[in-house]
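A lone chain, given as structure tokens: the form predicted alone.
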Amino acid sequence: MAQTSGRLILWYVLAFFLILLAVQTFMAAPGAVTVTYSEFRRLVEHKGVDDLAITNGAVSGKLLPEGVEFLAQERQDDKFPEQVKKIFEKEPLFTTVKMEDKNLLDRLDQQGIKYRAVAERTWLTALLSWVLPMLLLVGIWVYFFRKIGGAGPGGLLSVGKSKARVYMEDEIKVTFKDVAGVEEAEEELKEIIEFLRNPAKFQALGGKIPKGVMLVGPPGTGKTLLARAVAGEAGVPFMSLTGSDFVEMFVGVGAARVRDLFAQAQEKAPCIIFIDELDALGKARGISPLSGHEERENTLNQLLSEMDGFDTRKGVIIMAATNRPEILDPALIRPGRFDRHILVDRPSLKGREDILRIHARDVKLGPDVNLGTLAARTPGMVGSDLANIVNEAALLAARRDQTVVTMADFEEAIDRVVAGLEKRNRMMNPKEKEIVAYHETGHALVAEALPLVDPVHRVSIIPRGIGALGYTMQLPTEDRYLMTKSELEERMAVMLGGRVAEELHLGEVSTGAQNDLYRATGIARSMVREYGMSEKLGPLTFERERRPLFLESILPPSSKDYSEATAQEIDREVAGLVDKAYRRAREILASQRDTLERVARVLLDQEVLEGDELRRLLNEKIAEKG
């Protein structure tokens, strides 16, 4: 922003000097050839000048062709006539500084040269010669002040104004028809809509509407869309801004913007104030020793004060959205401020189907597209993921010059979102491709052998994304919210199945299992430290810090409140759980060594193996044994 302002100032200054130069050129006398006074006297003797204008300080007039030739010879410059002709095509002129010469007029009369006396510039002309540039300078200065330091939009004095974008009731086209998968949140918000439409109904019974409604949930679940739908259903103005809009480099600006925001809301009541990413503004006070956070805390204090001071009977409702509620200041989320918290969670199976139906309204679907099947194949995805899948499928169909979007397009779009972009141009040598095939087959066989893990949907050895050389996709048969100890142990065994398969086939392991080891170790550590699933340590938790509810933290805990002996015991328990899962995966694959070889060879030939085809291969092997 500072660089942009600096560039604008530079352009303005440059424009000022150009305008000043143009004014000076316009007000100045016409251009003329400057000659010395001695040359002028010789020109008079040779009759090379005519139509002279004599003032107190200068002599100017017309330069005749004879005079041009004389000057060219005098100056020994053959190009002089051409230069004069080029510059003054119509009428060459000259000028010289007048000196004391009593015989000048007599010589002019003798040579028959016309001359006239010209009065000096009047006081008005002299005044305008410096007043006009001064007025121009003052005008540009005033313009600069208004743009940079004034109270208008973008001016320095406007930094205390609220940056909220105001959408009037006729500009909001979003309603609950455009929202799906959040039925519980919709029911909670219908009361807010009813109050905005008919506040007297609640006031007659002495009821008070909540001052603040906070929407919490993972990213992409539609919190902002839901807030806009509330404003669209209620038919009231919608003031939208983010928590970072209050932050500025000047002290006191954030608090001033909060005051201005609530003042505007009172004028436009009934209306909705929506603050997105509230955690940027409402982070708990006192948790950071840095003095730079004092301004943010002052802004938060002003927000708390304004929320206590305004009257909800005027119809002003504050809504906010965040995916980090655990770090918000307790004073902000107490009753009387943001006293109603509405969870906007990941959609269920039916919710995903409804969301897909909304996003596919303007898409030409083929007869084979089943949105229910697509919803079942996208567990854990939020509204933004599903919208991306529909858009990717439409783009793929258009790229192939199809008239409709087919089920195959949706399948490929899901693979793109989940595993990344397919990279068929990345050529692997036969040895690496064989390692990847056995690795993914190991995952698939262990998953099919264990009863508590999700069934295999697809196995592929086509490179995708940044570093995935292959993948084994498992899809749950139903939405799950809890995991048992046995399920976690079996999930670790599936993750380690790829490394075990490499070891059985090659007699050594590769670097391809790095991510599997990371995830399996993470599950084991969580079982011991967080879930109390260690038989030796008992039902204890060793996780001191509160983890984000909806975001994954990549940073390790900064402190621990247990002894070094306990830490060593935790490490041993984690290693024991991982080793147990590894031995279990090895037992399964060692007993199915022939199946491992056969399925891996099929995968090498086809590159992609669907779950149904995998199970058919396994059933054929069982039938042969029977």
Ligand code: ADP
Second form
Amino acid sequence: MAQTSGRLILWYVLAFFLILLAVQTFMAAPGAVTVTYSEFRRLVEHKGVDDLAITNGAVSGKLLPEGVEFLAQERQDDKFPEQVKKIFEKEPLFTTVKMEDKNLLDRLDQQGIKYRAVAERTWLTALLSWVLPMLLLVGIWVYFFRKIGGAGPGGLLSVGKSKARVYMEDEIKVTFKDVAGVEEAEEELKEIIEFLRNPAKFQALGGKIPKGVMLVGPPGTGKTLLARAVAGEAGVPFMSLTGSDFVEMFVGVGAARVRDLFAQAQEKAPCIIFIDELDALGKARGISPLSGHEERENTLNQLLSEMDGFDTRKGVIIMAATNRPEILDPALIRPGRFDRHILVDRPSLKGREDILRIHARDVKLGPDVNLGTLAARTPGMVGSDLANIVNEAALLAARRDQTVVTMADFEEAIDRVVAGLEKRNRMMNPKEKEIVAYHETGHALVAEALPLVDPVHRVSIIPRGIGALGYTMQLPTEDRYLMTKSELEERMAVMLGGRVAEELHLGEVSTGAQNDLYRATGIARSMVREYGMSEKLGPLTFERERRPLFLESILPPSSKDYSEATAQEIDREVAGLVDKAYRRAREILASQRDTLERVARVLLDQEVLEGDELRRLLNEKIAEKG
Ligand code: ADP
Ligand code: MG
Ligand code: ZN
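Taking the form predicted alone as the starting point, write out the structure of the form predicted together with the named molecule.
Everything in the complex follows now, all chains and molecules, and the chain you saw is the first one.
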């Protein structure tokens, strides 16, 4: 919008010039034949003119037919009379620049030519020659100042005004109908919508509403879209800012913007304040104290204090989005700030199909197009990738002059988008996908087989971020502070289950288990060194109390306070624990090879298995046996 107003001004200036031009030509008697002064004098001699208007600088008047004829002769231009006839409907006019000419009036009198004097500066000419250029200058001046300010309407002149005014939207057309594949997030946001629709009623019923809601998820999964959809569903104004907007060149501007934004929100309540790309603004303070991030920190501090002083009951919800929650300042996620986190994850197979359907709404699809098949071909892709594919396919079809978009167009579009993504390392090839499916099934089956570990909540082979190709999520059934030795051992077995499953299925292992091994070894080491859980070494701890982090870099690393022999013993014990867990996992999985195959196949197909589904699959098997 800042741009639009700039362009608008440009149009004004242009229009102004045009009007000026029109007025000027009008003032100069449009279509008057310009004659030289000598021509004029001869015209007077031949009585070729009449009804003169004389000003300080010019003489103009009627050009009589005799005058036209005379000029044609004088100029040796046969076509002159015809031209004059074309231009003038009635009597032709002429004008000439006046020269010093003492006897002019006498001669006019002699010839009997009528003349009158005209005051040169009428109010109109004064207006044109003074006021308009002034206005023009002011216009240009304002225009450039806005450009310099570069900060929306007002620019430099109203630096502290919030950009949020620019991005305020009263009516958002986006609703949950335009979002797919993130049903869980939608479900969590429903409460917020309910609240925004009728804050008073919601509160009367005793509903407690979070102040800040943070949407967390990889880029392109629809966080911004979801935030807008919440406003659309609730029918409230949407004020949005992008984190990087705050990084301003003038000191204090960012903080002023935040203040202004919150003040506006109070007026507009119920409404949503949305801060996109919060990480740009909310990077942990003090990470790089030397590189002049003061302005950002001031802004962040202002945001924090505004959030603290904010009364949610008025009906203002503060939403934010980020794909890098790990770098956020811890103060931002404290209770009373962005304490509600909603995961906007990569879509599943079904989700991808739904997203494709949404974006294909306005596209004419050929009869052969199967969105389900397309969804199966795009594991790991996010909403923006899929939107991109539909768009790309439509463009391809248009380029080929087709009337509908065919499956072939989609296939080619996918290839193009995939090529782009592969560069960014976000796609798995089918072989990798298979390995990951077996790996994750391994974790899940071991977890289900062991009594002391948390039940499986979800298994997924949709890649998430760098490093994690899939995940098996276990949900603790209760909060835990203490863990027994058996529980820790079972946990390690679950971690190693992934690697075991790979071994059983492929006869070899991949690099995918690296993180599992790391974590399992970590547990084993803690068991031996910290918790005194090794039978051989007995109830001893070999871990010094951890020093504060900042001392770590100053003091030399602590030397071991146990013997070399003990160190070897520790290593052996750690290895023994890991090995025991490994054999346990192998026993479990080897005894249910067919279940492993079956579940892995389903997972490969669906990409996501909820805990209940998994247990149903397992029970089926048991029922068959029994
Ligand atoms: P993010 O903010 O998470 O990076 P955006 O909301 O900006 O992602 O998504 C960019 C575009 O991709 C959206 O405008 C929409 O067209 C498409 N898109 C992304 N996620 C979805 C989704 N879940 N459902 C439908 N379209 C989506
Ligand atoms: Mg976004
Ligand atoms: Zn694993």
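Numbering follows the first chain given and starts at 1. All figures in this text were calculated on a predicted structure; none of them were measured in a lab. C-alpha atoms forming the largest set that superposes within 1.5 Å between two forms make up the rigid core.
J.: When the two forms are laid on each other by their rigid core, does F410 show a Cα shift of 2 Å or more between the two forms?
T.: No, the C-alpha position differs by under 2 Å between the two forms.
J.: At a 2 Å cut-off on C-alpha positions, does T521 qualify as shifted between the two forms after fitting the rigid core?
T.: After core superposition, the displacement of the T521 C-alpha between the two forms reaches the 2 Å mark, so yes.
J.: Can we say the CA of H359 moves by at least 2 Å between the two forms when the core is superposed?
T.: No; that C-alpha moves by less than 2 Å between the two forms.
J.: Relative to the superposed core, what is the Cα shift for G206 between the two forms, in Å?
T.: Spelling it out: core superposed, C-alpha of G206 shifted, distance 4.0 Å.
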